[in-house]
Structure formats: C-alpha cells, structure tokens
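Starting off, we have a lone chain in the form predicted on its own, written out as structure tokens.
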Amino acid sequence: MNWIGIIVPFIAVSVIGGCVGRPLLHPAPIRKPLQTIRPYNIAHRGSNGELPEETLAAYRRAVQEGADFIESDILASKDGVLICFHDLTLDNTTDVAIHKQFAHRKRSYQVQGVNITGWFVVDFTFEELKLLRVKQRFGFRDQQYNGKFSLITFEEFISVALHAKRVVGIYPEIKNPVFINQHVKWSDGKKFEDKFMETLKKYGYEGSYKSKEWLKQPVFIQSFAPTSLTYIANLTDLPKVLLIADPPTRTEDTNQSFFEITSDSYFNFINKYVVGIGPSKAAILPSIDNHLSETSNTGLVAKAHAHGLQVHPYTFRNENLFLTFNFKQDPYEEYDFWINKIEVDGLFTDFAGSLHNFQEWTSEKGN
C-alpha cells in the first residue's frame, strides 16, 4: 500500500488546518458509538510511531487509523495553560535549543529526588511555547515531519475527539502533579487537578464508566500519583486509572513501592476510586534475555481482575527493538499474546493502525 499517498495529503490538511486552531464546543450530532466488546485501542500520544508525539497531526492520524481512545500527558505552562506534552523538559522533543532568546532559561530542578537540568515547561508561557516546534522522539523513526507542528493545549486535544466522525474517547494523564503544583500557581488559588477537571467539565465530560453520559463522550483519567486520583474522586465520577511504573520506581506523591501499590490490601483500597490500573508490560511479565516466560508472570493481571480492576498495559511498539524474541519480529504476534493469553482490557500503542488492523482481522476470522 502507498502510505505516502495517504500521509502527505493528511499532513497538509493538518498543517494548514491548524496547529493553533480554536476548539469547537459541539460534536457532530450522530456518530458511530465506541466499541466496548474488545480490548481498547489506546493511541499513546497519538499515532506517534508515524508522527511527532502529542501533536494535532498525530491525534488526527490515530483517529483516522481506528483508535478507540487518544491518550495525552497534561502539563501546565508558566501562566497556567494546560498543554499536551510528556516530558517536564522541552529538550528531547522540541527545537528549543535553537531558539537563542531562550538560552538563559535552562534550569536545574529536583524531580522525585533527582537533579534534572534542561528547559522546563513551567518556565515558559504558553505564547512562548507556541514558538517552538515538535520533533520525533526516536531517531530511528520518520524525521520528515520534525519542525512542522507546534505544541497544543488540552482543549485542542479534546476538540480532536469531539469532532471525529465517530465516538472517540480521550485518555488524559495528570502528569507530574507534585512538580506542577510546586511551580505553577493559579490566581484563584486552585490546584492543577482542579484546572484539569474544570477543562473536562467545560466540554461536557461526565458520568461513571459505561453510563449513558460516558458513552457519549468517553474518558479515562490516568495518573501515576494516587493522591491526585483520590482527590478528583471528590470532584467527578468519571473513571480513573492508576498508572504503575516498573518495580524499582516509587510513587511521586506517596513514596510507595511497586509491591505496596500492587498488594491485595492496596487494591482493596484503591478500587473505591479507580476502575483499572495501567502498568508497564514489564510489571506484568518481565523479559529475561529478551525472552518472555510464563514462569516470570507476576500474576498482576489476575490479581487486578480479581479485585474488579481493568488492566491497560503500556507501551506497544512495532519496531523489532521493542519486540522480544518470542514474537519473531511480528507485532501481531505480540498483540495476540497479550490480548488472548494475558487477557488485558486495553493496550497503549504507538501504532494505533496496527492494533486496529489486528483486531479487525481476528474479528473477521471469528477469534
């Protein structure tokens, strides 16, 4: 298939139609509903396997390719604008280094006990951030779209889902809330989490999981910070997902270990606030010498399911670099393993089109 013929016109529309567009408030009146009968296809930072992450182009591409949900990391600028961006620093995925007017903005901050130096998002106003252009994170991926797209707001991200021709969910993360609340202050005295929820409410997101309201505008709210999720549980009944990092990492807010937050007693506590967990693949099934073995299965999926929690692991990537030997360089083999043997309920993928094609193909075969 001639992918260039598909991508180039699409990119042109994205560029012309706007890196800066204002979000519209009302979705189309009649749209194909969200599928809920198979594991969710969650487009991790958009279709970032093809296009620079967290850009309008990457999100529109993911919708075009069949994603059920588009996923984003939400941070805040110096002046309190909520933006879609993964890293606290701009160094790795923007061209900030070539902007001489910002050379003096380089700073060092403590982030979860680690000293990090770079150009931090929180030291730039949104208008300044809009001067930057985004680039592909991985050098082995397509570089031709570097410099073509700007950073976007949380509201612009939402507008992509609301104006899709079918119902597309959003999956925003309350990213690094401890750091953001330390460095960004809003004039009304509210917290990052409050501003996050105000934005979702502004655009009509409401309702518990699979309620009538939720199915119209589906959303999962995710965070690595348990206290952010318990805090917003008092503000909304929208479904929430606790993200779980690799075993050595402790939670940024409560300083709990992996083993503490995956214990039966903790799941008994947290399932009052969340509908699922989002662990790394390694937290479920660590690889040994680039092989997966059932003997290394931590039992995390079965334990979560026993507590009524969904499991949405991250991150699925097509490149051989990320595929263990078990899958013979075939991402379809990996999807088959995690969906049909491990029995996960959703998958964060950099290649929403691949996962969609796999699920369509297996559905047609009656699997």
The other form holds:
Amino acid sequence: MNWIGIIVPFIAVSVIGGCVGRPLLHPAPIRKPLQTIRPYNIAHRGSNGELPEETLAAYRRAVQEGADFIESDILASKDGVLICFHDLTLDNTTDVAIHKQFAHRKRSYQVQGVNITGWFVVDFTFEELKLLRVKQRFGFRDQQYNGKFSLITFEEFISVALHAKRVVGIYPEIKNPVFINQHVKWSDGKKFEDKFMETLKKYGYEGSYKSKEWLKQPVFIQSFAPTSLTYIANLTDLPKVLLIADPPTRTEDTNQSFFEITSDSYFNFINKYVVGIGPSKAAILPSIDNHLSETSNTGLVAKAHAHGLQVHPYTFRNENLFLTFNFKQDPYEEYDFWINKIEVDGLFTDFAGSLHNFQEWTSEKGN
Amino acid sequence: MAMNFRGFVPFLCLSLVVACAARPFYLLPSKIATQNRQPLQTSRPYNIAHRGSNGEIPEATAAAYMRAIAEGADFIETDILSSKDGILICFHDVTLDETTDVADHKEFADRKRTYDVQGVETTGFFPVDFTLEELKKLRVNQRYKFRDQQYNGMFSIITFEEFISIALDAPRVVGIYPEIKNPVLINQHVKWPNGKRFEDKFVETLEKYGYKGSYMSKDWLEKPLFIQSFAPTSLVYISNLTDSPKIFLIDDVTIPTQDTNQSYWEITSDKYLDFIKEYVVGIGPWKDTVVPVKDNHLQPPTDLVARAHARDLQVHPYTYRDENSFLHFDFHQDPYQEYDYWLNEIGVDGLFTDFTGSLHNFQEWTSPISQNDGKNKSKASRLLDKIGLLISAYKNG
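Form predicted on its own done; form predicted together with the partner chain now:
Every component of the complex follows; first up is the chain already shown.
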C-alpha cells in the first residue's frame, strides 16, 4: 500500500478541517436563537448613537453589539417604494439642501394639524432619494460618517436581519400612515398598510408571538395609529405594538387623547389586537426639574401588565442631557431602574451596545 | 421617666441637630474596631473618588465624600490648600469664585485680589486671604451647570482633619488621597510658626491621625494613603518626614512644574522617571497625554504606561467623567466603555473619577472580588485568567 496516497489526503483534509474550524462533514450550524428570558434590547434606528440613523451601517453595528431587534420607521417614496426613514422631511438628516436639482421641491403640508415646511420624502421618487446622503441627526454625536451612507429600503433593512449570524428580530413601524395614504397611491387600491404587510410576507415573516415560525424570524409591528394595527390584524397574526406619545398628543387617525387610549376600557379593547404598548418614558414617569419621582408614576406599566400587555418604552440615550439627575449621568443606572424597578419588557435604545453590556454583566448575578 | 418642659427643649434641639447632621452622632475618629472592618481591596485597580462624588454633590464637601464611600470608593481624594490663619482645608481652586457663594457676601467685597499663579495673573477671592472662620461662612456650589444644582448653598468647606475623619468613620476601610496643592503659592502667602512650611503641616496632620507605613505594609493597609503633588520638590522634601507612598502628578504637555519649571517632556523622560522612582510609587498623568486625542477620537497610545510599569511605578490617570462632553467618540458616549479601555487595554492601576459609583458598578460587574482574591493579583495570573476566558468562550461559541 502506498502510504503517501493515504497520508497526504488525510493531512490535506485535516488542514482544511482545522482551518475551517469545525468538522467538515457536519451541516451548517443553526443560528443562535433570539433570547427571550430578559427584556428585549431594541436598537432604535440602529446604533444611531455612533452612526447616522437607519443606515445599513447603523443596523449592522447594532447587530454586532448584541441587539435583539433592529428597529425602523417605514415611510414611502413618491413612487410607492417602502423606505426606512424617521422624519417626513429630509431636512434634518440628509444633505438634500445641497442638491441644487431639488431646490424647488420644498413644500408646506399639514401634518397632524401642524403646518410643516421642508423637503418631503413623498415628493421624491426612490431613485431621487438614493442620490441623497444621510447625516448624523445630533450635533453632539460623531459627525465623521456624514455624507457616506444612503437611505435604504424596507427590504434592505430586512436583509440585514436575515443575513445576521444569529437570529435578530425586526421592529418596523407603520409610520405616519394617514399622511402617507394621503400622498402616495398604489395600484389596485392597495394602501400603505397592505404594502407593508406584503413586504413582510414576501420574506416569510409569519406566526403569532413566540410561535415556532416567529422565533425563526421575530418581528414586532409598531404604530401610533390604532386603526392601522386593527386593519392589519386581518392580514396577519404577527405581534403588534401600539405606540403611545405623551399627552397632549392625540392619535393621528382616531383623534383620541392619551387618557382615552390608556384607559382600562381601551386596553380591554386593544389587547385583542396588540401584544404590547410602546409608550414614551415620560408617559410612565414624568420628570420635574430633571428629577424622576416614583410618586409621579402614572401606573401605566402596572395597568398594561394587568391587561396582559408588554411595555416597551422609548427612548434610552447615553448622553447626560437625556438623563434625569436620579441616574447620576450614568446610562446604566437608567437601565437598572427601568428593568429592575419599573420592570419593562423591552427598551428602545440608541445605544444597543451599552444596554447589551448592562444585561450581560448583570445577568449572572440574578439581578 | 418624665421629662419636664425645660429639659425637653434641649433634647428637642439636640434631636434636630442629630437629624440634620444626617449621620450617627458619635465622637471621631471611629470607634469601630479596625480589625472588624472590611479591608481595602487590592486585587484590582483603585477606584479613587476625585473630590468625592462631585458628579452628584458639590465637590470636596462632607456630603460628596460620604456619598463616595456609600458608592464603593476605595479612596476619597482631595486637594489641600490653606486658610489665611494656616488651617489646612479641602479646596481645589486657588480662588473661591467658581464653587462658592463668596460673591454674595457683602462683608468680603473688598477682599478681591490679583496674584501671579504659576506665571498667570489671576484675579479673585483667594482662600489664603480668609481665616477659617470666614471660610466657614461660605457655602459651596456645584461647579458644572449641567450637574445637579439642588445642593447649592447647603454645604460648607471642610478642613483636612474633617476629611480624614470621614474616612476613619467609614464602616469599611477607606483610603485617603490628599494633594499638596499649589505649595509654591501657599508658602508664599501663609506663614506658620517655628519656620514650618505647608508640607510640614500637611504631614503633621496625617501623623496626628496615625497615617504611616510604606505601601502595602500592615500599617498602611489599616489606614491607606497616597500623597499626591504636581511639585516634585514637595514630594522629595516630605520623603524625609514619612514613608507613606507618594504619587507624582503630571499636568498637560504645555504646563511646566510650578517649583522646578521643568517641561512635561523632561519629567516623563526615562532619566527623570529613574530619578523620581526613588521617592514615589507612581505617577498621576492627565489621561489625554497618555493616549492623545484628535477630533475627539483616540490616537495611538504613548509608551508612558509601559515605561512607568517597567520601573514599578503605578499609573493613576485623571479624570474620568460620565458626561458625553468628556467622552471621546471611541467610547460611544458610554462611560463604562472608557473604564473598560483604560483598565483592560491600557492597564492602569487606579483611576481618578468624578463618578465613583459608575466605576464601582463596572468593576463589580466585570471583575468582582471573590473570596479567594485577597492577595494582590500578579500580572501573570491575570493573563492566565484571560486565556481561560478565551478558551471557554471558544468552547461555548
């Protein structure tokens, strides 16, 4: 027997096997599942504390940093393409102002009763939007990536999650649906909400909360507009979350007050359609002179929990101007308080990395 | 036992005083037997509460120091200056303007002066022009407008002795880290009897409270102490008076030493470190000189830490603050990322922080002290720990 004929292939296979780092003959590894034992780390617009919001880079950074969900606001372009963008106008977070060819596109529209002037996304085709570059919203954050990244579509956002090495959920918002449906028309009478659901279905998102299908591709659908959520309840049993802004804001579609939509009777109604609420932090605990007082706790979390609703407040940010003095300018003290004292079920954060650190470092101790 | 009204009023007053003082009303120094107190941790870098927890409470006040102890500080730090009548006080600035209400006191309106301080003409109300009794009339304010202002006007300046007693009173062993501050200016303006200098009075005060012993000696562990100064001659001078460990502070690259007029480059040279290591156990540099910064991003680190460590000199940089205006973008506005970098990548031996609670959280969560970690961990054993963690992460990954 020619031993070289045996040894050499054996060595070659071992080297390859060793270099690949795992046994050659086993199937591709199953992705690490979504964690469901502690409150969800929801990367609000991606890691926008470091990178311009809602860009591929911001979402990939958030995935790297350990986010459970990446979050986005979905709007529509003039030609009905669903895009990831928060504001209705392009002014604050893009370089639209330096594009001379768009100088004449400035408009004034009524948005939820307020006159707003600017370059509206609904007046630009998707091809035109792709010519723009995104910039960091806050002047006190890192400006070095300004002008480098473009807007992305809902589909590009979804692919970031599906391509991640571990299971990462998505948390898209049906944003400003009243305004979008006023300004953008789709063929065959479809509405914004229909196109939103079509996109999710196209990528295989289905199943009720914590079902087998959902755990493979987790998603929460959020909106400030309750009728959008009740409408899509007929199209999907994917979990939905009703967002709640501070008083005196009223719902854009049903013109209901904060007090009405946080009442027991309303929760009795809405909990047939949603699995949770997403209130602002101030709606749960208002601050006075930049101090939080437990005595001013509105009781919203207790009420929601009593109706079987999760609570995912927004938004957590590291910068001290966003922290009340109780937290001693320490964002981890804020996480500790909201997770361990207020006991929320998820947190929208601009700093997924910091929240991830906090949860990882304090988990073993049974905190 | 019935108490008549005349007896009751003093009792009521005393109770009010006790309640207002907000801590147990017992004699100082502490009556708690030293051996029963939890000892100083020496297995991980020191958490040095820079001017107390001044992120929350006005700096260098009793309240700021007590908060720091409650939050887990290893050492409470202070700057020692002197009043006109030679009483050593805890105060950072050479003038009272920024952090006290001196401007509201009409009786002191005529005390404003202009002096040369390290070559800079400085105008203001100088502590060296006020007796202790007068200083005690003032109230301390939070230095930074973006920090909590609610305690402004509530607390007074404290003496070196009051500072020491706060440490000795603590329910666990807490070290002190006082600075011989602006000794050139102090010795110019304040004279003590018998030809004593500021440095003599400083050491006298420490000895009065039983601070002695070289670094890590039994005496030192009972009453831990680092003496710090920007003025090398002050440190060399007191070496003849005490073997308590000393730290040589190093200012920004543009500032020469106040006593010997030496540049940053000279005092961080190999030759100088070889000289000063005979007198000090470590250096306290400004962190942006250890790792330079450009456009709010970190540049490659200098070799200062390596050269200090090669000479068995500890490195305790200043100052760590939670507010994002003080955090370089590499840290993502997260003060814990900054602690992580300095403790685990740069490998310093102590940190001066305005937010001792945050540093304590970080250290407790990422390097808790187990029962077995009583001894000072060597670098080798720390390296073995890291290897162990890498292997287990790979196995579980």
